[in-house]
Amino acid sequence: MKAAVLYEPHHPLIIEDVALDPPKAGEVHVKIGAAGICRSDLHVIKGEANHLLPVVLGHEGSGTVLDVGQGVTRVKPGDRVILAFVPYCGHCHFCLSGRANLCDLHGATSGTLFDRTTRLHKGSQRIHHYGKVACFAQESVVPETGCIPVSSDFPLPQAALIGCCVTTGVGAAMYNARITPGSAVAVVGAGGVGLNVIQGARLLNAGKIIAVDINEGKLEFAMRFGATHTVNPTIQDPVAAIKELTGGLGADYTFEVFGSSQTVLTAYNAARKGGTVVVVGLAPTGDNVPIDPVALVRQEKTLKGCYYGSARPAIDMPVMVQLYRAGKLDIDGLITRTYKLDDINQAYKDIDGGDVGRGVITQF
C-alpha cells in the first residue's frame, strides 16, 4: 500500500509502498477515508517532538473497516469508524479510574502498537505508527479500541475532525474546564483546536468568547464560529486587551491552544484571580513556561493541562456526533481544504502558512 513516511525532521515525508501486516488478537484493519492535516504531526517533522523513525504520521482519522482480528466485537467489515489516536488498555490504573485518554499502557507503548511491535515495513525494516493510528496511508491497522463506529452515511471527513481536533477542543471546555455560561472566555491559538474551543465556549453558553491570534484571517474565520472579540497581539497587548474587554479582571477561562512558552504565558497572566487556565496545546520539547508560584498561591489561579479534550473517546465522540448531526457544532465549516495523500508535504506548508481552517486528506 502507499504511505507518507517520515524518515528524518526537517525532511520532506517520502511517498512510497510500504508493507502492512495483518491484524493480531484485538486489532483492526481499517481503508483510511480521511485524515487531517495537524499541527501535532508538525511538530514531529520539524523536530520539535521526539518519536521514533522512520514513522507514518496521521493521527486525525476515519475509514471503513476491512478485517478483524481474533477476539474483536467492537466493529466488523464494513463499519465506518473514526479513528482515535489514544486508545485504552481497559486495565491500568487510570483506564479503571474513568480516564482513558491518560491510558498508561498507551503511553508506554508509543510508535507501536499495544503489544509493543508494528504491523508496517518496509523489507525488514519496521515503520512505528503514530498515535497508533498513522492515517496518512491507505490502510492501517489499528487497536479495537481506537475505533468508534459511526453510521454508514456519516462524512468521513466530518469524522476524522471528530477523531482529533474537535473532540480536543470542544471537550476542554465541556470536560475539562466545565465552562459556566455567562462567563468570559479567552482562547489563544485559533488554529483547528482553538476553533473548536471557541465552539465549546460557545454551546456551553458562555458571555464573552475573545479569539487571541496574530493572524488576522484566523480572528476574522473565529468570528463564524462563535467568537464575540478578537485579539491580535502583533497590534496590540493581548493581556492588556483581554482585562479591558473584562471590566479590568481578566478571563474566567483562558485557554492555551497553540503550544508555546510565550502563549501559555498569556494565557496564565489573562486569567482573572481564581480564573482557571487550561493548556491544550503541546509546546516544543524543552520549552518551559516561567511560572511566579508566589503569584499562583496569592491569585488562587488554577493551571492544568488537557489531554485529548479530557474526553473518553468511546462515550465522548458519539456525543460530538450528535451534536453536529442536531446542527449545533459547525465541523463543515472548518474544513476549508482538500488534498490528496500525495500532496501531503505542500498540506503541511499551508498549514505552516497559517491558513485559516482544517486541511483533510480525501484522496489516497
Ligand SMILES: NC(=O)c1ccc[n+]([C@@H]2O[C@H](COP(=O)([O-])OP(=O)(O)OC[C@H]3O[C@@H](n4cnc5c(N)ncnc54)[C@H](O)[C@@H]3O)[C@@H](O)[C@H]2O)c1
Given for the second form:
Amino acid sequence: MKAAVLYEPHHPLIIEDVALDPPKAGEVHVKIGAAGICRSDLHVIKGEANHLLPVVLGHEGSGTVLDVGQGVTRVKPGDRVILAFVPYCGHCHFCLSGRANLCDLHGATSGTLFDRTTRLHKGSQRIHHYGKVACFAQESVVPETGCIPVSSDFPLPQAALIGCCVTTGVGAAMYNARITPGSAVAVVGAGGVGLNVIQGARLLNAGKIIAVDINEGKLEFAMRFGATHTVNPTIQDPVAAIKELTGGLGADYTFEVFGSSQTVLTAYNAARKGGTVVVVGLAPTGDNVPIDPVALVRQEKTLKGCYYGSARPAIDMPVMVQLYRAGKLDIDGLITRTYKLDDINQAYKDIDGGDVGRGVITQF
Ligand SMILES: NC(=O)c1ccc[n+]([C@@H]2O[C@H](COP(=O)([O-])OP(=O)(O)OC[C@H]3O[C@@H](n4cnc5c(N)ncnc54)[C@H](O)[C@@H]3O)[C@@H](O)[C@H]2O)c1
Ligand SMILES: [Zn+2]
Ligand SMILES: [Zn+2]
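What would the structure be for the form predicted together with the ligand, rather than the form predicted on its own?
Expanding to the full complex; the earlier chain stays at the top.
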C-alpha cells in the first residue's frame, strides 16, 4: 500500500509502496479516510522533535475498519473510527487513575505498536508508526484502544480533526484549564490547535478571548471562532497589549499553542497574578524557558503542560462529536484546504507558510 515515509529530517516525505502486516491480537486494520496536517508531524520533519526513523507520520486520522485481529471486541469491519494517537494499555498507573492520555506503555513503545514491533516495513527494514496511528498512508494497523467508533454518517475529515486538534485545543480549555465563565483568556498561536482553544474558551463562556498570532490572516480567522480581541506581536508587544486589554492585570488563563520557548515566556508573562498558564505547543528539543522562581512564588502563577487536551480519548472524543453535532463546535469551518496524499510535502509547506485553518488529506 502507498504511504508517505520520512527517512531523514529536513528531507521531503517519500511517497512509496510499503508492506503492512495483518493485525495481531488486539489490533485493527483500518482504511484511512482522512488525515489532518498538524504541526507535531512537522516538528519531526524539521528535526525539532526526535523520533525513530524511518517513520510514517500522521496522527490526526480517521477511517473505516477493514479487518480485526484476535480478541478485538470494540469494533468490527465496516465501522467508522476516529484514531487516537495515545491508545491506552489499561493496566498502567496512569490508565488506572483516569489519565489515559499519559499511558506509560504508550510512551515506552513510541514508534512501534504495544508489542514493540511494527506492522510497517519495506523488505527487511522496519518502518515506525507515529503515535501508533501512522495515517499518512492508505491503510494502517492500530491498537484496538486507539479506535474511537463514530456513526457511519459522521464525516471522515471532521472525525480526523477530533483525533488531534479539536480534542487537544478544546480539551486544554475544558479539561486542563477548566476556564470559568467571564474570565479573560489569551491564546498565543491561532493555528489548527489554537483555534480550538479559542472555540473551547467561547463554549465555556469566557469573557475576553485574546488571539495572539504573527499572521494577520490568522487573527481575522480567529474572530470567527470566538476571539474578541487580537494582538499581533510583530506590531505590538504582546504582553503589554494583553495587560492593556485586561485592565493592567494580565489574563486569567493563557495558552501557548505554537511551540517555542519565546511564546511560552509570552504566555507566562501575560498571565495575571494567580493566573494559569497552559503549555500545549511542543518547543524544539533542548529548548529552555527562563522563569524567575521567586516571581513564580510571589505571583502564584500556575504553569501546566497539557497533553492531548488532558482528555481521555475513549470518553471525551464522543463528547466532541456531540458538541459538533449540537452546533457548539465548528469543525467544518476549520477545514480550509484538502489535499491528495501525493501532495503531502506541499501541505507541510502550506502550514509553515501561514495558511489559515487546517489542511486535511482526503484522497489516498
Ligand atoms: N500538547 C499536545 O498534545 C499537542 C497536540 C497537537 C499539537 N501540539 C503542538 O501544538 C502546536 C501548534 O500546533 P498547530 O498544528 O496548531 O500548528 P499551526 O502551525 O497550525 O499553528 C501555530 C500558529 O502559531 C503562530 N505563531 C508562530 N510564531 C508565533 C509567535 N511568535 N507568536 C504568536 N503566534 C505565533 C503561527 O502563525 C500559527 O498560526 C505545535 O507545537 C504542535 O506540535 C501539541
Ligand atoms: Zn496533532
Ligand atoms: Zn497505560
